[in-house]
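As a starting point, one isolated chain is supplied in C-alpha cells, in the form predicted on its own.
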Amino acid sequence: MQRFALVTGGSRGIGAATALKLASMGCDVAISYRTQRVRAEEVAAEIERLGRKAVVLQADLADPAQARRLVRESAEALGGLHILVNNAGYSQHAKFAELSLEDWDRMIRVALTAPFVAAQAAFPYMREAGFGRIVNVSSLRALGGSSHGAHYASAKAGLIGLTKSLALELAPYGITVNAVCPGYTVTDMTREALARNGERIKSQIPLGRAADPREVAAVIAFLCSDEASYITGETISVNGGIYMR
C-alpha cells in the first residue's frame, strides 16, 4: 500500500535523513522548512531520484495556524497522510536565570505545541485510512535535563507525555505514536558544541562517538513501518549508551 509522509524540519540533519529513508521505503514525502528553502529543495530532488514524489512547504511552526496549514497542504498535495514525523526544532543555550518569557514561550510553541497541533490535524486523514504512524523527535535532554536550556528540556519532556497520551487515545484507530530521543548527533544544531567540546562529549559516550543522522533516521523509519505495528507509547533512546554510566 502506498504511504504518504510529512517530516517537519526536513531540510537538514535528522529530518532530511528521515525523509530520504522513508522515500527509500516507498513513501511519498512532504518536508517542511522555515528558512532553508534551497536545502529543502535539494532533499526533495534526492527523494525524486529515488522514484518517489516530494513536496516542499514553508512553515514557521511557532505559529499554530501554520502548523495546521502545513498538514492540510501536505495531505492535499500527496493525496492523504499516513505518517507524521514531528522533527522540527531548534536549540538555544541559555542559563535558567537568563531566559526570558519570550524564549520560553517560543520553545514550547515549536517543540511541544506544534507537534500537538500537527497530530490533531493529521488525525482525520489517518483515521480515514485506518492506519497511522506518529513519531515525535524528543531528546536526551528530556530524560536527563539540561544545565543550559531548561526550556528545551522541558518542552522535549512534555513531548514524551504527549506521545504516551496520544498512543492511548489513538490506538483504537490503528494509529501508533512513539518518541525517539537522539543523543549527540552530527547536525548543524550540534556542530558547534561538538567542535568546542567534542573530546569531552565523546568520553561520556560508551560508543565513543556522536551519531550520524542516518542512524537516528533508521529508528524513526522503523517505527513508521508495518513491522512496528505492535509498538506504541514507547520512547526509544538513540544515544550511544550515554545514560548507562
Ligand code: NAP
The other form holds:
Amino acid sequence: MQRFALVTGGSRGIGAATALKLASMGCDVAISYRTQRVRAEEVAAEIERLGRKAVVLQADLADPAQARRLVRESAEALGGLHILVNNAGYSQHAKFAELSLEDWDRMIRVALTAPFVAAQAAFPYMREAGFGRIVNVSSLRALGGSSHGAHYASAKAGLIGLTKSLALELAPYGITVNAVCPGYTVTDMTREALARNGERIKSQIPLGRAADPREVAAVIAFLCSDEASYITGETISVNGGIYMR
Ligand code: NAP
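Same protein, the form predicted together with this ligand this time rather than the form predicted on its own?
All chains and molecules follow, beginning with the one already shown.
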C-alpha cells in the first residue's frame, strides 16, 4: 500500500537519509527545511530519481503555527499522511549557568513543542487512514544528560515522555509512536565536535566510530514500516554501544 510521509528537517543529515530511505521503501515524501532550500531541493531530486513524489516545504519549527501549517500543507500536497518523522533539531553548546531563558525557550519549542503540535495536526489524517507511524528523533543526551546543553537534553528527554504518552493514546487508532536516540552521527551538527575531539569521542564508543546518518535512518524507517506493527512506545538507541554498562 502506498504511504505518504513527512520528515521534518529533511534537507540534510539524518532527516535527508530518512527521507531517501522511506522513498526507497515506496513512500511519497514531504521534507521540510528552515534555511537550506537548495539542500532540500537536492534531496527532493533524489527522491524523484527513486520514482517517488517529493514535496519541499519551508517552516521555522520554533513557531507552533508553522509546525501546524507544515503538516497541513504536506497532507494536502501528498493526498494524506501516514508517517510523521519529527527529526528537525539543532544543538547549542552552552553551560547551564550561561543559558538564557530565550535559549531554553527556543530549544523547547523546536525539540518538544513542534513534535507535539505536528503529531496533533497529523492525527486526524492517520485516524482517517486507520494507520499511522510517528517517530520522534530524540538523542543519547536524553538518556545520559549533557554537560553543555541542559536545554537540549531536557527537551529530548521530554520527547520520550511525549512518545510514550502518545503511544498509549493513539494505539486504538492503529497508530504507533516510537523514539530513536542517535549517538554521535556524522552530520553538520557534529562535524566540528568530531573534528576537534574525534579521537576522544571514538574512544568512548565500543564500535569505535560515529554513525553514518543512513545507519540511524534505517532504524527510523523500520519503525515506519508495516513490519514494525507491534512496536509502540519504545525508545531505541542507535549509538554504537556507548551506554552499555
Ligand atoms: P543537521 O544535519 O544539523 O540537520 C538539522 C535539520 O533540522 C535541517 O534540516 C535543518 O533545516 C532543520 N532545522 C533546524 N532547526 C530548525 C528549525 N528551527 N525549524 C525547522 N527546521 C529546523 O542535524 P542532524 O544531525 O541530522 O540531526 C537530526 C536530528 O537528530 C536532530 O533532532 C538532532 O537533535 C538529532 N540527533 C543528532 C545527533 C548527531 O550526532 N548528529 C545525535 C543525537 C540526536 P535547514 O537545513 O534548513 O537548516
